[in-house]
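Below you'll find only one chain, the form predicted alone, shown as structure tokens.
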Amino acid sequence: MSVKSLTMKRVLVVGGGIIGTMHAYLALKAGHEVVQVERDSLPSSASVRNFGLVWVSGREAGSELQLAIRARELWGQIGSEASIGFRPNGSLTVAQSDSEFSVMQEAASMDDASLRGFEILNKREVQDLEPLLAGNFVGALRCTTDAAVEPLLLLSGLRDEMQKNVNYQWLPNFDVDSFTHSDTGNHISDVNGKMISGDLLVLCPGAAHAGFLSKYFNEAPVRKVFLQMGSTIPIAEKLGHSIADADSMRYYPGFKNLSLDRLPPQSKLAAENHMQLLLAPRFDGSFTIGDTHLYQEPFSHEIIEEPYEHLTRVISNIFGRELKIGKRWSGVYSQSTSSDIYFRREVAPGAVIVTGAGGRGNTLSPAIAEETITSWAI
């Protein structure tokens, strides 16, 4: 990793999710002292509820794709250092009709297709790679740069690695309710009045836009997104690649200039819930599946069954067998609504808020953290 500091600073990181933890990890690697605080005993929000995908394939051409490629390089390095279940498994976006396959062929001919690691595969070639896919499909778009980590190992694995360094301190159950800046640095206080001071401060609140940071989110180009996800009951057979369906091409900006009007129309349910199939294999033989996207607050507390029925039908068509869902859950992430890839705001000298990378936060997190550390210019 290229970021290295000549002067040790004390860095405060608020937030135990992947964005905060990557800031802590790379700040420590850069030679700083790091104190990371988290309001809960363990992080329980979006970072442990997602697919664990490092998804280069759908990133928008230009700066976002370049950031994703740098992030993918960093993920490879970090995965060799920490026990996070990193694997460069690639992905298959599966075409279930000739019209979907034609759009994927178009994607494989994009100017940056080789940069993304795209190649088009017919059904026989797909099944040579993945015999478990025995259903009704035409072929797939393979992306060799995509990768995956284990969400339930990721944060603990990074912390375990950092805790080998005497310059790292992890403070759970520290619920920050204010921060201040003075001539001596930046200071955070929790609900019990305990104060911690440092030179630099990174606030990574995820979707917690309320509370002591609420004034910074008023009229800010950022929104919350509600998702439903789940996981299948573990099976004995192994799947190497992560899987997507053609609906994913409707939502990932890397495909926005393709002839998407040639895709078959979505069902009413899928369109209303902005659905796509993403499927990530887990170490225990289960598959994390999803997802829906709802943007209008307030979000319901209810888990709706119909989207899972839709996902089950799509999976059955691709796999040629039914995979039963064993667990269902929901989550909320923070997403930038501007042309910015994520939301960053300086709130005091040496103090920044970083969030809003939802939908690409896991993928981009190491490169986002690297940008913060580089911006300190110390």
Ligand SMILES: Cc1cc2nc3c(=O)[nH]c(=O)nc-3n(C[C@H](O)[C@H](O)[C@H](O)COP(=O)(O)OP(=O)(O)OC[C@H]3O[C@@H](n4cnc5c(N)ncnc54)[C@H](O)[C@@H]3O)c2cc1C
Contents of the next structure:
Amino acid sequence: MSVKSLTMKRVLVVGGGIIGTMHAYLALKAGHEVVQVERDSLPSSASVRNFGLVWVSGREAGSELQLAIRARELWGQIGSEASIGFRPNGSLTVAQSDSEFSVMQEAASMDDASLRGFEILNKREVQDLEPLLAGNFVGALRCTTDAAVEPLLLLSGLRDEMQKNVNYQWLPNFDVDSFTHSDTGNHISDVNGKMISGDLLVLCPGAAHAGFLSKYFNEAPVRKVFLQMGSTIPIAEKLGHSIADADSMRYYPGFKNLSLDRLPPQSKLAAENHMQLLLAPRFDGSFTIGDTHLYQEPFSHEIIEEPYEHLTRVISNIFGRELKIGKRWSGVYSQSTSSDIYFRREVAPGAVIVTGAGGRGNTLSPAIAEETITSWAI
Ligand SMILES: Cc1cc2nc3c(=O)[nH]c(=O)nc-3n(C[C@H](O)[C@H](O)[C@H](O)COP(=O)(O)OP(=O)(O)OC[C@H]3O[C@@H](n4cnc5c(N)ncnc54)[C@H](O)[C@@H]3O)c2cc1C
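Moving from the form predicted alone to the form predicted together with this ligand:
Zooming out: every chain and molecule, the one shown earlier first.
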């Protein structure tokens, strides 16, 4: 891994989600001492509620795609070191009509299509790869650079690996409510008044924009987004690739210059709930499915049923069989609303907030952490 340091520093990481954990992991690898704190006994927000997708395919051409490709490289290395369920399984964005397929053919001939690992497959080629897809579709856009991890193994797998190093300390149930900077470094205190000091501080609070950090988020170009998710009841047959429907092409900026007006009209329900189908196979034979997007706060605590009916219909059409939903949940992420790929703000010398990577936070997390650690060496 390219992250190397000459001088060991004591690094404090606030937040046990994937952004904080990747900072801890790469800082430790770079030779630093790391203390990572988390308010909960186990992290329970966006990083464990997501699909676990490492999704390169739809990233915007230019710096976002470059960051995703660097992240994908790092995921490959980290996945060979820690038990996180990493696999380079690729994805299939499935065309359910000729017009969707024609937009996918256009995607497969974009200038950077080979960088993304795109190839266009007809129905028989899709079924040679994935016999489980026995439904009514035309073909698919395959992306060989897409990958996946297991969200419920990821954070503990990375921590288990770090805990082999005496320079790593994990402190759960440490709810930070202030930080200060002095000549001796950066200091965090929890709600019980316990203080920890370090040279460098990385604050990775996810969508916790309130509390002691609220003054940095009040006017900041960052918002929260609420999503509904679910998982199907496990089946015995195996699926390798992650799956998306053509609605996903409406949202991913990598496709914005294609003839999206050739896509058939989106269903009213999917449009109202800003939906796409994403489906990630899990080790237990279930599929994580979603998602909806709600941008207007305050968010309701209620999970609404109709979006799941839409997802079930799309899945039935692609798989040629019904897959029953066994679990439903929601999640919230923090998303940058500016042209910045994510939100990074220095709040004191050697102290930085890193969040706001939105629906690409899992994908980009190792490369985002690497950017922070590289900045310390300058
Ligand atoms: C439903 C859903 C699906 C998604 N799917 C994908 C996907 O497939 N691929 C992808 O790339 N991205 C996906 N994302 C986005 C991705 O999950 C997030 O961008 C990423 O998990 C954010 O990580 P984080 O560490 O910033 O935040 P979080 O996971 O929210 O972690 C922040 C942590 O900080 C802790 N914390 C906050 N404040 C304090 C404090 N004061 N003191 C101590 N601890 C504190 C919290 O308890 C929490 O554990 C999805 C997000 C959601 C919600």
